[in-house]
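Just the one chain here, the form predicted alone, laid out as structure tokens.
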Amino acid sequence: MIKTIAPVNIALIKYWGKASLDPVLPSTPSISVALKDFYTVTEVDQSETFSFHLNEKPVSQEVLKKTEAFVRLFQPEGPLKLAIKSTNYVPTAAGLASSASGFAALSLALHHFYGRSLNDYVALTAKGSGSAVRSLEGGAVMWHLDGSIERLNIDLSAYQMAVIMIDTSPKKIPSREAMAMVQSSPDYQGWLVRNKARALKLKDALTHHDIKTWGLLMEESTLDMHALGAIAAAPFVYLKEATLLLWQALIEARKNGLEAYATADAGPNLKIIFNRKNREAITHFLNRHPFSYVITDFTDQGARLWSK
């Protein structure tokens, strides 16, 4: 039996669209940070049949088939006699990057279970979930246009993230489907240019611990990503009114000296990054709003074998 753990990563500069499906390559570079308290634990073991339990429940046939297709990348031939058990310590399919930690943990487990070399680790992981490749490493990670990942030499110990649970129900449009839909947006080519430039600027701002610059770039990337969905040929919106009202309240608080910045992935839940010295002020701000939240540190540990 192989047991692995992988952290959730939250993108500061968003990955939103593929330039290639085989190999999986991002349309723009992206940068993320790994969270300490949100992660997936996965077990892979021999079995008489192929099965997959998520959070102690059998998955749907659709998810089972997708998982089987992913496992076939590691074991192309013969019957699959494998039992997979995953537990998400984060709401599943709610825009909190559970698929990233999930596929990162599963990919590492399958590499060890089948005795594969880790040379193709990143490329195979991306076939399950593009954003999962950033969970292979801890800390701040950049996913480049050529498909490679770079661990950025950034000390994140001075910062924390508040994850606000506005709506943790599964999203109606999966991220992969949404990424294909936004390529019909009349501004998609503009997005490619703008987001690539943001990634390069944010990388430099991280190096200099310039939280104002990278916070504003993160917000620009987030809102630009969500705008693509709103103007796609078949429009869709992930953000909810409550998301926007809380974000607006944060902007007003920032005008009054609260240095904190927000982002949202493919879902309505907001994440706020701030310097840990401002934790009391952030807690006071969040307690004025009717949502549960978790404040977490970042972690330097990526996907790894379970050692507890």
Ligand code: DP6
Contents of the next structure:
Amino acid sequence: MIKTIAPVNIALIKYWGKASLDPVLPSTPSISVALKDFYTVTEVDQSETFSFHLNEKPVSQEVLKKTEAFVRLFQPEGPLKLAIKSTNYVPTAAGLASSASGFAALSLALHHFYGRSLNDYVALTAKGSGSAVRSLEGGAVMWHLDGSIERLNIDLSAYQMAVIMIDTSPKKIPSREAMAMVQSSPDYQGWLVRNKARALKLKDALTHHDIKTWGLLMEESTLDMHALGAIAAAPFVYLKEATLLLWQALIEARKNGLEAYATADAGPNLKIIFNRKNREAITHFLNRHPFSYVITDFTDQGARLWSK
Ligand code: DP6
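Show the form predicted together with the ligand, please, the one above being the form predicted alone.
Below is the entire complex, every chain and molecule, led by the chain shown above.
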């Protein structure tokens, strides 16, 4: 039996579009940070059949098929005799599941189970979910255009993230489909240029602990990503009114000295990054709004074999 653990990562610079499907390569670099209190634990073991339990329940046929196709990358031939058990650990109020931590933990488990080479395993992980490659490492991680991952040399212990639950119902358009749709956006080429430039600037700002610069670049990348969907040939919007109202309130609070920056992924929930010295002020700010939230540290530890 192999047991692994992998953290959820949140992108500061978004991955939103693929340059290639096979191998899976991003159309711009992206940069993320790994969360301490949000992670997936996965066990794989020999079995008579192929099964996958998520949070102690058998998954749907659709997820089972998708997972089977992923495991096939590690074992191309013969019957799959494997029992997979995965648990998403998220603070109770949060309910934020993540395919990134899930595929990173599963990929590492399969890598040990079948003994694949390390380079190969990063590329295989990307086939499960592009953002999952960033959960293979801890701390701040950059996913490059050539598919490689780079752990950035920055200590994140001064910062924290509030994850705010605006709406936890399942997302309507999966990221994979959304990315294909935004490639038809009239401004997709512009996004490629802007987001690549942001990634380079943010990397620099991170190493200089310049939270103002990296916070604003994160907000830019986020809103640019969401705008691409809004102007795609078949437009779609993930953000809800409540997301925007809270974000707007944060921008106002910032004018009054609260240093904190927001982001949102393929859904309406908001994540706010701040220096831990502002924790009390952030708590005070969030308590004025009706949403539950969880504050977490970041972690230096990426996907790894489980040990107590
Ligand atoms: C909005 O990694 O889920 O979270 O590679 O198609 O599985 P696929 O997409 P996925 O996309 C994540 C998109 C995002 C931004 C990010 O994490 O960079």
